[in-house]
Each structure stands twice: as structure tokens, then as C-alpha cells.
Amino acid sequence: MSLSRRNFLRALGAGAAVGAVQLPFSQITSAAVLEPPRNREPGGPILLDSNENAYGASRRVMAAMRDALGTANRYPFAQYDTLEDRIAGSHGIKRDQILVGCGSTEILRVATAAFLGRDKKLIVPVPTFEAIEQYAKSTGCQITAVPLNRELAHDLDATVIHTKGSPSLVYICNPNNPTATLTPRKAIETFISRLPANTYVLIDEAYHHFAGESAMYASFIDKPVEHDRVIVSRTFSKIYGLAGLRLGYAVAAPATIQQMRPYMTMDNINSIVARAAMVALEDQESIQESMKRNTDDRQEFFNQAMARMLKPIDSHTNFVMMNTDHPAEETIQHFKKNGILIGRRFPPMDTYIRVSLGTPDEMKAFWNVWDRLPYSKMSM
């Protein structure tokens, strides 16, 4: 009989999986560990390190990409308007609220260019996805790191204090990478209402489709707030399986989009991903199938973890983070030597590993390698 994650966490005790995490946050200055170089070759390692869609794009999307190869000799700008119309239509908003980018990472870069500079401040949680911090450094702005709270959610009370004074850009990744945790929707709404007039907030919803519907979570695109300084980013890399083709977008007030647009790369969207994305948006059946498959794969991970008396953090994404009670780097290297790449180290959570969900065969290989760890028996 499978065990639900809710019951699993209850069995561990309310504080075991999340609340008892003790982190030396006072020692944090900035996230310093970046994604390592990676080349996937036939017969190469199993890739459980970058939160990709292990199953790839849907059949309809793959067919659209093959058809699009015939236009590879043409510039793609003729498709931009149609792509923005399709994205806007999928959210029931107007096209002037949309800005498409070469992956959602370009959206993060553009936001730092548009809203930061000397005498301005980027406020980021720690740990989180580090790209925006790296882009912000080139603007000469001040970077303030705010530790996650005991529930591993964004500490919004502490964050709002740092918005006083200098014009600021606040980054909120929800669900958060690497912890796979949620920050409650109501808490973010309250936080936004408390922001000074010179502060923008960027809500990164890269993992939106995996979060599920609940009283705790709702997208700020699907259920927007009336605030001209809120920017929401999305990506086609995760649920749609198009990480290698690079497409993301921002949703914001028209005036905010216009402030960002001058910093975009010219001709930044390729013709193949434009075609693929338009088909992907229409392929709702495949989206639902991908969401269900991720839910099932995630549940199986927790089942296997419980069988080994492990204590993962409750996940709302396509990856899981869990405490090994040993230096994370040792575990990472053990898996690498055995042909599996898992996530990098995320200071200050130096005993935690992040594992992207793979196919059933890939996850079977993961657990086989886990069971060969010298300390794996200590948790069983």
C-alpha cells in the first residue's frame, strides 16, 4: 500500500521533516556554488541534477519541432506576436503584459538591468536559485541575503524590513529551488501590500505546475494582485520539457513590461521553440499527464525514503531535498562515481542533497547507489 506524503510526514513527526532544520544562516554572505558544466553523451551518466523533465516533450510538441526545422534558415521575429498572443491567451490577459525571453533566466537578467544599479538593492532568500544574484552583481547594486525561516519558506517579515530606504528588487522563488517548499499565498499578498513604492518584486513560478491546487498556493498570474510592481516569471523548461531550447516569459503591468523591454536581447527566441511552445500550450492532455506522472514519481520517492527511514523535505516540485546527516559533497561524489549526477551543494544546507525526479528505471538506479553508501544502513 502506498503511503501519502502527508501521512509520511505526520509519521515522522511535525518537526522531523521541516521544523527541526537548524542552519547556520548567520554565516551566509551569498550563494557561491554554481551549476557545474555538463555534457550529456550517449551512455553517459543519469542526470538527476538540474530539475529537468526526464520524460521530455510530448509527441505533439516533438512533431512540431521536426516540422519547424524546415524554417531554420529564416529569422523567427515574424512569430513573436503570435507567440505572445498565445501565451497571453492561455492566461486570459493582454499581450502588452507579456515579455518573452531566452529562458526565464533572461527574464531575471533583464529585471536586474531594468530595476537595479548603484544605490539600489537586490533582496534574495538563501538558499534559492542563484542566477538573479549573479546577474545583479554586474549592476553594482547591494545584495542582501535573507535566510529562509524554520519552515524553509521565505521569511517575508525579515525581507520587508530590508526594503526600507533604497529602491529594491525582491526575488521570491515559489515553490523554492532547492528546498521544494512553498511560501503561503496569503503571506506573499500581505508582504506585497507592505512594500514601499520604490520596490519591485519578482515571483519566479518555474515549478508552478507541480505545486498543485491548495489553500496554500495560487499563481500570481492565474490569480493576480493589483500591483504595478509585481513581475511573475514562467518557463517552458519544466512541465513542457523544453529546457534545451530556452523559452521563458514575464507577466506584469504594461508599464513595467515597457521598462524591461529595452534590455532584452534582439531576436532572442528561436523559431523551433516558438513553434513548439505554441503547440505545448494547446496540448492540455499532455500537461495533465505530466503533472500526474510527476505526482506519482514524487510519491514513490517518498515511499522509498520512508522504507529507509530517511526524512526528505515535503516537495511541491519535480525534485526532492533531503538530509543525509553527512557532508553533501561526499554523497554527491559517491553518486558521480557510480554514474549518477545529483544536485550541487547548497550552502548553508551542507548535509542536504537535491535529487531531481527521473524515470522509474533511473530512480531504481538512484536507490541502488544510495544503498551502497557507507552510512546508508545507519538510516534503515
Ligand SMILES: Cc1ncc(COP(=O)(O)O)c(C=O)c1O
Second form
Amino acid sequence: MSLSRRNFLRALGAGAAVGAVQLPFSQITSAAVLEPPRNREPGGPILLDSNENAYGASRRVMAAMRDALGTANRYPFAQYDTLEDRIAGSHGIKRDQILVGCGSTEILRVATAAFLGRDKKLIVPVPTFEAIEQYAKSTGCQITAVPLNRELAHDLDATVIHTKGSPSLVYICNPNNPTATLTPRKAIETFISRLPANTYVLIDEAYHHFAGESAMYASFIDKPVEHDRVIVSRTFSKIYGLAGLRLGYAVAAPATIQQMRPYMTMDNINSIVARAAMVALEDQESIQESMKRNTDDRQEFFNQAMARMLKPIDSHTNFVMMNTDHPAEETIQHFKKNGILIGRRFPPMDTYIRVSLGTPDEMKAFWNVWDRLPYSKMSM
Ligand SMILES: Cc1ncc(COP(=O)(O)O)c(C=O)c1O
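Right, and the form predicted together with the named molecule of this protein, after the form predicted on its own?
Next comes the full complex, and the chain you just saw is listed first.
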């Protein structure tokens, strides 16, 4: 009988998922972007490095993309309103609460342009997805990095202290990339209720679909709080398998959306992704399948890890972070030499690797290469 993932973590005595993880957070002031170049050629490396959907878009979405190719000579004007309506409809909200972006990364960029600048502050957790910090730098704002807490959740008590004074934008990534951890819903609600009136909060829900049923988690789109300065971002790059076509969106109060809109790139949505996304939203059966498949793949990863006495952090996403007790760069290079790209380094978690879940064959290759590491089995 295979042990469940949560039982496995309990069996390891990991307590609340990761328990007392000690990290040298004090050594870091800002996260670095260390993304390696990616070979997309057929026969190139196995890509377990960017948390994509390894299985691709659903059959219905693939068909919609093929049908849309014939519209490639036309600007996508006509698609915007319908796409925004469909996204709004899928959440039971109005179109004026939606802003579509060229990937959710554009939403992050636009938030920094609209809400930051000199004499303002971006407050980010460390480690997290670094894009917003990179964009914020160009606004000349101050950047304050707040280490994750011992449970590897956002340290919201420390964050609220930093919101005093200059106007700020707070980035909350939930579930968080790269740790795959959740920050409890209740803690975020309390945090929002304590914020000064000059603070905006961007909640990045890129991995929403993988968070699963948990009292700890509820989306701030599906279960909103009454707060004009909360912006939620989502992407079509993960569960929908459309990372290469670039589509994301923000949900916020109409007035907040209006503040962001002037900073968007004109015609930022292509006509193919617009059609694909509309079908993807409708294709509930495929979304459910995709979620179930991820749960199974994640379970299998934990089974394999358990067999090797490894201790990954409990994951609420389509990737897993794991302490190897060796410099991450060594492990990254070992995999690279053997034709597999895994996630970049995420200082200060310098002995942890981040592995995106691939197909069963890809994961079999991953574990074969893992077993060739001198420290492939951990001692308890
Ligand atoms: C937390 C998080 N937000 C946003 C993104 C970017 O997504 P998109 O492809 O929509 O730009 C990523 C990509 O990996 C991510 O991990």
C-alpha cells in the first residue's frame, strides 16, 4: 500500500508541512533572476524548469487554435470584449473588473507602473517569483524583501510593519513559487484589514488550480474581500497549457483597473490565444482532468522521494521544492549534463532544487538521473 503524501510528511516528522526550516534569509537583500537558456528544439532537454503544463492544451483548445490560424492577418480588436466578457462570466463578475495581459507577467509589470515610483515601496517575500521585483526596479521605487516565515508562508506580520510610511504595493504569491507552499487565507484576510489606505496588494494566483481543497486556501477572486486596492492575477500558462501563447489577467475594482489600463501594451492579446482561452474556459472536463492528473503526478513524485528518504516540501502546485543538503547548482548542473533542465537557484534556499512535474516518462528519466547523484539517498 502506498503511503499518502501527507502521511509521508507526517511520518518524516515534518510537522506543518515543513516545520522548523532554518534558512539563511538574513544573507539576502533581493532575489536574483537566474533563469537558464532553454532549448526548445525537438530532441532537446526535458523541461522541468518553468512549471509549465507538460501535457499541453486540451484537444478542444488545440482545435480552436488551429481554426484561429486563418485570422492571423487581422488585428485582434474584435476579440477583446468577448474574451473579457467570458473571463468575467467565468467568475460571475463584470467586464470592468477585468484587465487582460500578455501573460500575467504583463499584469505584474503594469501594477508596478501604475502603483510604484520614487518615494514608493514594493514589498516582496523572499524567495518568490521575481518578475515583479525586476519590473519595480525601473520605477525607481524602494524594494523591501521580507523572508518567508518558518512554515515557508508569507510573513504578513512583518510585512504589515513595512507598509507604514510611504505608499506601497505588496506582492503575495499564493501558492508561492518556488516553495509550493500556501499562506493561510485567514492570515491574508487579517493582513488586508490592517493595511493603511495608501497600500495596494497584488495576489498572484498563477497556481490556483493546483492548490486543491483545503481550509487554508480560497481564491480572492472566487471569494473576494471588500477592498478596492486588492488586485488578483491569474494566468493561462499553467492549468490551461498555453504558456507559449501568453495570456493572463487581473481582477480588481473597476477604479483600480482604470488606473492600470493606460500602462498596458496596445493590442497585447493575439487572436489565436483569445479564441483558445474562450474554449479553455468552457472545457471544464479537461480542467478537472488536468487537476486530477497533477494530483496523481505529485503523489507519484512524493512516493519516489519517500523511497529515497528525501524530504520535499509539501506541494500545492505543479512543482516540488526539495532540500538536497548540497549546493543546488551542483544538482542543477548534474541534471543539465544528463539532458534535464530543473528550476534555477532561489537564494537563500541554496541547497533546494525546484522540479516542475513532467509526464510519467519524463519523471522516470528524472529519477534515473537523480539516482546517479552521489547523494541520491538521504540518511535519516
Ligand atoms: C507565480 C507566477 N506568477 C506569474 C507567472 C508568469 O506567468 P505568465 O506566463 O502568465 O506570464 C509565473 C510563471 O511561472 C509564476 O510562477
